[in-house]
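As a starting point, one isolated chain is supplied in structure tokens, in the form predicted on its own.
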Amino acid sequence: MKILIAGDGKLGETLAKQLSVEKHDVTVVDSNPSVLETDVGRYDVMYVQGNCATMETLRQAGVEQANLLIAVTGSDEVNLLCCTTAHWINPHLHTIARIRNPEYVEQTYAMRDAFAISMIVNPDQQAAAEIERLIKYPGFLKRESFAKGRMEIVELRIDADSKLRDVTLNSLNSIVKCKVLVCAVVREGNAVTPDGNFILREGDRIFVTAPTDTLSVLLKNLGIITRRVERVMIVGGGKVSYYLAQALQKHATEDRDTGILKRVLPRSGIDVQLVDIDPERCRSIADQLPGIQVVCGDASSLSFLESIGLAQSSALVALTGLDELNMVIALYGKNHNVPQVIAKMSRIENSQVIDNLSIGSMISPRSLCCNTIIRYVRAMQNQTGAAVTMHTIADGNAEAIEFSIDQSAMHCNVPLKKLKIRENVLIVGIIRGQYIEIPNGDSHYEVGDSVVIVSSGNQIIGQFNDIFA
């Protein structure tokens, strides 16, 4: 397909890289010549300098022949105008707009048809939702959901005292006493697809497939104690922090008689403390979210964090605009035995250095948003057999994809052991109604089922039938 990307920032560059790998005809538009010069020649894409919200620039970029426009500039207003203008020129065009400002969210969804937007993405809101899930259900580094939340792929680290240390995967189920499947392992920065003879080592990060109701059994039998999260410290007053604090403290109230903030716990039982160094930003957040405690101070100072109760926190979430600062804050939390530590990584994610630091869970808004857009692109390209859900796992080296099985699917009702499936593709789950199966060689799928696969390497699985050799 011919795809235009308006905005050559972090998300635009990531999309250009991925979509060019998937053999799409990609053109990137940006008004900043120095930004474009940096990326020219790095990927197999075309570059156009200009204001993407103008007809002249859009026509120069080929909007009249395009199938999809993805507007991800740094301005919500420009993204909206870009989509509206492009669709006016080409009424058959699909459009995706990134909208980040909380003030615009509700009205943009309500006026989506007026703006001619096919899909709205908000990486900050997606990241906040992902962090909220991790906080409410602690014990895992990451959780990726399938089958409307009834099946998940979770990430665990093999620590020195783990029951799985030096264990072969053939012996796994006898130790955890529930049926799960390890579909990928990251060791020393390298992702591998393990077989039954693979031996787990200290420092490994494993990706485990299981029905959601099996996960609590898994944690219990591994001796991983999960306590109810009562107090969350959020460091950084950006958009992700706003959305997260809003989600965690929906029912906090303010004492109108005294004007003093009441620490009223919501039904979720989670008390939220937000820290930022900018006084003006602190006042703004306190006005918008009166149910949380806002503290103004320098979070890079360990003594300051200690003074406001770092060691008493159930969870620490580092969401400043600097990856390096988030790493330092996460290390503070780990050293003070905070049970759950989550850090946002925008630029230096997937680094082996970060992995060796063992700083807890890492969240990338860019990756979450990119996955959503890539799934939309693949659905446009494959009208039948397209992915329902898609997540990137194992530091971006593998994809976990859910497909709905329809009449176009090959080899229905055939045992898996008789199928010739492409190398580095693994069927990890079959969902039939309310029943979820971790498959073996005798398992099969039927029309109406959902199938979850994990694919590693450089191969692109755009539709279900692509998994066969």
The other form holds:
Amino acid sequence: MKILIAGDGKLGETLAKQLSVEKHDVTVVDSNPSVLETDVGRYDVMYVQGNCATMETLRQAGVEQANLLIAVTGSDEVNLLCCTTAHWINPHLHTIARIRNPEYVEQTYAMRDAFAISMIVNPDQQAAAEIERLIKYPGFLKRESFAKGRMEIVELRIDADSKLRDVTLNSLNSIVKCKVLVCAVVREGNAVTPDGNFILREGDRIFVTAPTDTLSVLLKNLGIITRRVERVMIVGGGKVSYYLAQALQKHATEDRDTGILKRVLPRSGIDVQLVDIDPERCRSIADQLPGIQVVCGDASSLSFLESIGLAQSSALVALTGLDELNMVIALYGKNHNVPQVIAKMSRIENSQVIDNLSIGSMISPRSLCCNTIIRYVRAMQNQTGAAVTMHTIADGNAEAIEFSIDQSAMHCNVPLKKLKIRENVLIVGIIRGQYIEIPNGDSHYEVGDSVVIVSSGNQIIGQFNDIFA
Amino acid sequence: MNYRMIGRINAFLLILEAFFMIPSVIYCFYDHDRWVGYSFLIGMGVCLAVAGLLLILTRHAPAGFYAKDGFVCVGFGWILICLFGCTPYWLSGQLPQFIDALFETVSGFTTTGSSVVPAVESLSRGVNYWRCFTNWLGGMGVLVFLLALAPIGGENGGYTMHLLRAESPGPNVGKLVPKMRRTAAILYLIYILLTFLDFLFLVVGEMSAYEALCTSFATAGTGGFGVKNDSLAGFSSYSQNVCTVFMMLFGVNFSCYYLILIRKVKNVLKDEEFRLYWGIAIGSVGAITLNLMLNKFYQGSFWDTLRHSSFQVSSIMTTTGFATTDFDAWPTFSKVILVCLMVIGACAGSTGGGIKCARLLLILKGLRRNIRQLLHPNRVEVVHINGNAVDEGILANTNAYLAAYAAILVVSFILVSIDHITVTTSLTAVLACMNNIGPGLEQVGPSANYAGLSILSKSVLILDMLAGRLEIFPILILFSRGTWKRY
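Next, report the structure of the form predicted together with its partner chain; the form predicted on its own has already been given.
Now the complete complex, all chains and molecules, led by this one.
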């Protein structure tokens, strides 16, 4: 497919990399020549310098022949204008625009036809939703949900006092006393697909597939104490913080999750405390969200955080614009035994160096948003059998993809042990109606099911039938 | 530096070279030149053996390939293919001196066309085919061919851009389409198509298929190796005119042909470099024709004068180096124009050499701006080419290129002059080699050749040819101490 990416920022670069690896013809447009010059030898894509919202530049970048435009410049207005202009030149073009300003969210959705936008992505909102989900289940580093939230892949770290330390995977189910499947392990920076004899070591991060309603059992049997989330401290008053604070407040009334949540999250809602250094911004947040406590001060000072009650918080979320500061704040939180610490990483990749610091969960709005767009691209390519949900797990070394099984799927109703599935591909979940199965060799899938697979190889699984060798 | 990756790419180059020797072997055995055929087979064997060894040594090449690696890879790759490409000349005894064999190969790959062969007609057909073929392959670039063939880029193929930039001529090398492999394939398809057309036009005339093939290879690469000692003087005026036209065509930036293919002819006609190129060519032909007519050359026949002057202008400007007449006998004015054309060269992104019209344009426009800035020191002005602002970095690079060019020219000129030859000879020898033309004036003129020079001069000229073809920096960087430091 011919894809145009407008804006060579963090997200644009990640998309260029991923899409060019997936053999698409990618052209990146940016107005800053020095940004393009740094990237020019990195990825096999073409670079065009110019203002992406002008017809001239768009024509130069080949918009007439393009199939998809992804507008991810720093400005929402430019993204909108870019999509509208490009679509006017080429009416067959699909367009994806990144809209970040909360004030525009409603109108861009309502006017999406007028703006000619096929999909709107909002990384900040996505990140906020992700953090909200993590806060619900303290103890997991990350949660990726499938089948409309009924099945999950959760990330856990094996600490020194973990019950799973030095345990073989075969005996895992007898310890956690529920049906789960370990689909990937990250050890010393490398992702491995484990078999039954694999022994878990301290420092491993494991990715566990489980039905959502067994998560609480899993946590309990692992000895991870889940306290009621009562007080959340958010540092930084950016857009993610706004969405998160809003969501946590709403939570009391709009609780859609099952079971345990009612225990974790009291009906009365959560006390949200928001810290920012800029008085003006504090004022504007206090104006928009009157229900939360806004504190103005410098979060890089530990004594200040202590004075506003860091040790009493059940969760600390570091969402400032600086990755370094977020890391330091997260370390403060760890040091004061805050049960759950989440840090936003915008620039820094999920790398082993940071991993060794064990600062808790890391959220990257960029990779969340990138996944959404990649899924759209793959769905555009495969009209049938396309992925329903896609998440990258294990630091980007593996992909977990959900497919709905339709008539075109091969090998329906055949036990899995008889199938020849590609190396590095695992079927980790079969969802049939209300019933969620963690499969073994005798399981099978039928038309109408949803199947979740984990692929850790280099091959790209664009449609379900790609998993067969 | 990523030595393993560089080694791997060079191994692929050698395999490619061995593969391209096959037609020569066939020619040799068809002509019963057994020993020449065997020397080609030995050459292929050596290429493959070294390539195999390199491949084994460079398993598990790490990722990470940057501009520096690209330059070193291209510089090394070219030296390597020249070293291994000269084995057939040397082993077959057709050029018994190693330095002569190397000179001939470098001259071939760099599309210079300077020859040390005393009598081209006495060469075996297989050897002469190889000479002309090196012209063709060197014209568009061996690495570009490799890029079109093999997915050496792997997953993050972006680094292949460094290879294209290091090998392709021009101040601002870019891709035609997003994928490097397709860009390289498009370039070679255009190249092959044009070469084939040239071949067809030539073979319709009086040339044999073999002569037409060799001549079209040499024309396409703007190399200038001929099948006859007197270059094209012995062929009919029809063949000469075909060559005139095709030499000019191969001197055009190949992205123009791509634009024509995607029906953007208007952009081509508006292209400033394209206009300058044709402007200079037509102006020079006019001036030389007038000069020759006034001096009563060619019995005062206008058409003969026009044919010879246009052929020579096209040959020198595109840096091909064919000749239909001994232009050394021309009046000084005409010779000076030809020497100027030697330096200017063809368009960027073509198979020709020289400074390139695109650079000339940048230099002149930059100069105009500097003069204006002298008058109004606070004036801010942006240089435009085809209506687009030119990055200051490109202007600075162009000036640096010119400085490096001048420095190498001066040093080579002094070194070559140690031989007891005239000033004109040594200057034009260096100019003709650095700009990949071939014949110079006087003792290295169209009717003479480079066989009489000393080993020192030949070695200097070999480096000049490589530096000229690769636009100096990939060769210069090999001699920089910073390249080999560990940081």
